[in-house]
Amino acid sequence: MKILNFGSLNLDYTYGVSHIVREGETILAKDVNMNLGGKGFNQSVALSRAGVPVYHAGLVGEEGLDFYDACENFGIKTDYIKTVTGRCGHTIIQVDDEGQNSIVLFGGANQKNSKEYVDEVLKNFEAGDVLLLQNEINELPYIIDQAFAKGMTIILNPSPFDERLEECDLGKVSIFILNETEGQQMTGMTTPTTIVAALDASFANAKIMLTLGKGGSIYHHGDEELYQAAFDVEAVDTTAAGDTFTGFFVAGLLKKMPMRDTLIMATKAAALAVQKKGAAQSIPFMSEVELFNI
């Protein structure tokens, strides 16, 4: 069984400031930095330190060229990494000092997939294997489809949510994965036990990965219902904690690892990488997982 992420790869801007930046305001940032990342690109790097090898397809621009090296240093197999004419997707990132931020994302690269592309990557891959997606790419709609077909299981993190999703068959997905927002966004529903019980009833034969937050996590499936609360700790920069836990609730669903146990594992990871700066340098190896303690 293979995994593989076909996910964007961004450049990260990102921005130290006092607060998120409101509307008509011009304020000072304390400090800027431009790091390797995208919601893809950080999944696959959890994952791979998370200890499950991972193939990762995307498109990179003339100036990403970096991300060659920096895969193959987190250890991410980038035999299907394209690079293609014209800008890499890009974010500019505000990180407040609570450790909040606010996102503008710029998909460039990300949104020059075409079909044959698609099925030049998809071709390597099998009945049984794993295909986690998120919804910074185009082409969506069609990757779903042909990796159903193929019977591959398919995991989806709907975020960034927008009506391009609506073109989807959501059917066809295995696994959700999504935060509150999303949720609310998916199903009109306000509390989480309310999100959780319309995305049971509209995708009944799905699991359900909810995540609150600060208010931890729920997962759903079937007659199982399973609440894991957060670990208090002081955020520095809450970017990448839901590509962390991503990515290592994917390791423990791979790894077959009790539910409660994979809960814990990946609320451990999320926990450690929002006590650092960045991106996908903030995500831990798991060594420091099993060491954390709280």
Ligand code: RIB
Given for the second form:
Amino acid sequence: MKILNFGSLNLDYTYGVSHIVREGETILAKDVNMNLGGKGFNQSVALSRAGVPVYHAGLVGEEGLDFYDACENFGIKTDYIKTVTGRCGHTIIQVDDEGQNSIVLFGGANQKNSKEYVDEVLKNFEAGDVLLLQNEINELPYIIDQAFAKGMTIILNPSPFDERLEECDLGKVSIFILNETEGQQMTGMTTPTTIVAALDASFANAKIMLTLGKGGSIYHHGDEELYQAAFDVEAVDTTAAGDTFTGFFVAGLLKKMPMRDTLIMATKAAALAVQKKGAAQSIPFMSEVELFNI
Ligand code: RIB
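Switch from the form predicted on its own, shown above, to the form predicted together with the ligand and output its structure.
Now the complete complex, all chains and molecules, led by this one.
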């Protein structure tokens, strides 16, 4: 069984600010850092650090060549990453004194996927292989249809949520991993319980993993429902905490760990990530997760 993550690769420009800039306001940033990120890339890093070999597919622009070496260093297979002309995807991230963030995303190369490229990548995968997706690339409906037709298991993190997801046949998704805001956007419901119930009503066969930040997380599938509390840690930067959770959660599923252990592992990994600045570089090694105790 092979794991493919077809996802974004962004250059993250992160600015430390006293507060997230308000409409019409100009503020002085305390510092700025440029790092490699993107929900796709971060989740491949998290999977790899959780001990799961992963193929990453996605497009980088001309200034994104560092991704190849970075992937090799993180143990991510680069066979299907391609360089295209034009700008790489990039973000402008503000991180405030409480570690909360706000992100402006420029799609760049991530929005240049073609059906031919999707076919070129997917021809290397078969029934039983696993596909992880987020919503920072184009051609998601086509990728889902083609992967489903092949018999791949599709895991979707519908993040960031936008109207393009309505074009996807979400009935073909086996596992949804989403946060409370995305849950509200997807279902129109406002509480964790009603979000889970609405998702379950629409996608009865799918596993649902709803993360609630400091409020913990809820896993639901059929008759099984588990709540996991978050660990109380001091956050310096929440960027990529969700990606870290996703990567470790998927790793637990693939390793067929008991669901409670999977939830604890993913929650610990996310708690470690928020205590470090940055996106991919804040994702812990499995050895750190195993040592984490509170
Ligand atoms: O989830 C964090 C990621 O979201 C950042 O790395 C940034 O690239 C945005 O896509």
